[in-house]
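Just the one chain here, laid out as structure tokens, in the form predicted alone.
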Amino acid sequence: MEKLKIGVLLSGGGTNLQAIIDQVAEGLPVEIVKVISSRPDAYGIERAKAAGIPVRALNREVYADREAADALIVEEMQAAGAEYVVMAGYMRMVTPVMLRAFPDRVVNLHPALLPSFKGAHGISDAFAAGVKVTGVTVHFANEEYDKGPIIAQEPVRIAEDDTLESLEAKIHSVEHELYPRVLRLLAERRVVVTEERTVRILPQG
């Protein structure tokens, strides 16, 4: 199978994309070409530094204008040969110069099951709630806040013992299993977005 070109954009430690770096090793059909990072200092940098993927780093500065720094992460992406952009831990929010350069390939995570808990504080956001199931969402992202076109989501049961830390834990750890989950069927040509904007997944085969 044809690896699938990817372009990770993040802001901070960069778990999730070394979640993804770990699943390549074990045979993930996906070739990061590309990290951009929003902040100079993020660790996730590093990570992609030590398993030898081009690094960009910009900054505040950069975001002023945040349609010339999309056209600027387009242009880096488009050189870099990435078919999908991939959001891992990504505090900004693209425009329209980004999703129309990549129309339904940019892909969001979320840690909440979507439409529940949008926004920058969903895991603390569900447990002061007080629901017993969150979980994450992987979906493409449109010019609304993390509503776009779902494409997975994975439950979360929230214990009567649990604390935000472990909640945030349990989260991460359901992140790392579904964002490659998902890379993988992207791979494979099996995921379609409807006419009527919501995403159907193709049998294997």
Given for the second form:
There are 2 protein chains.
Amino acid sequence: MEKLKIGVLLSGGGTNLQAIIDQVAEGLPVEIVKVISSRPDAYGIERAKAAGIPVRALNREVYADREAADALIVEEMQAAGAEYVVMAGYMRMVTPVMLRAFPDRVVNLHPALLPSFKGAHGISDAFAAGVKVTGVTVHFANEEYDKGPIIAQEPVRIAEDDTLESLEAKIHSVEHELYPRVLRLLAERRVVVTEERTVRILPQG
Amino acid sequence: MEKLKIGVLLSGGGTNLQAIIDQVAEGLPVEIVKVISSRPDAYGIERAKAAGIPVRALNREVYADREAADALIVEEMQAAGAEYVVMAGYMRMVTPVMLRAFPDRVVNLHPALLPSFKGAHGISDAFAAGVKVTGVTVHFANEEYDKGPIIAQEPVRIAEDDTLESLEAKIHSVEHELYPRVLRLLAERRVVVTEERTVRILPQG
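Form predicted alone done; form predicted together with another copy of the chain now:
What follows is the entire complex, opening with the chain shown before.
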């Protein structure tokens, strides 16, 4: 199978990037052609370098004009041959500039079961609300944030003895399993966005 | 264990009532002391009669004054000795009259994972939205509808080959398992509403 070429956007530790790198080493048919960090001190940059992935670190000044920042990112991603842009702990909003350049090809991960608990605090909001089931969502980004077509979801139970910290650990563990699984579906060209703006996963093969 | 005395409110077929009746026959420590139907032609009335449960059917006229209707229901439920009021396919809103008479003792079932897909069409709304995981929620009713403390939730995956009909069947099947499970927790006096308006389930015994 031809490898899926992806660019990864991150802002922090890059644990989801690492999960993908690890799965690539195990045979996931994905090539990470570029990593771009919104922060020059993100530890994810080291992970990319250690894996031999071309990496570019941006800084606050670049984001003073958000659309110009996205135009720069689009240019770098396209130059590297990325087919999909994968957000992995990227703490910036993407603008229509990026969404138009990669229509239904910007992938985001949300640490809750959308449409519940949108926004920047999906895990702690769910914990505080007292729900008994939360989870992880992988979806295409669109201009209404956290509202793009859902590719995959995985439920996570909140147990009586869970703390916010233990719930975060559970959620991150599911993220690290789910994100590579979705990338495999994309590599297999099995992910289709319907006219109703929902996602169908085609049968294997 | 002393049996938990419950009154059941319904408006239709009463399949959740039947699931509870069946579990009572299997030893669930619950006594259904009263069934009240908001419609005189609800098939759930026959199920109650067949199980020897006192039943009262109301009609539209009674609900012309919703608070008066709830006052009547409260009176009947209290006279029958109900400790909890269990909504099982009850298509009427409950008013503060009932909530004040049974504070944190009116139990409702919602066919989605709250806070997602509130309202009267939880299953079809989730299906149309293209989520990959939905589920069932049992919660205490409060004055903000579908916003009371969550007692239990169970996830349900939406498969690629699910239709709305097959999803409805899955959801109802989970309802019939979850509702008796929650009644058992209530009978065991293990359900506590915290100051933060979330539910803690106490350890067994």
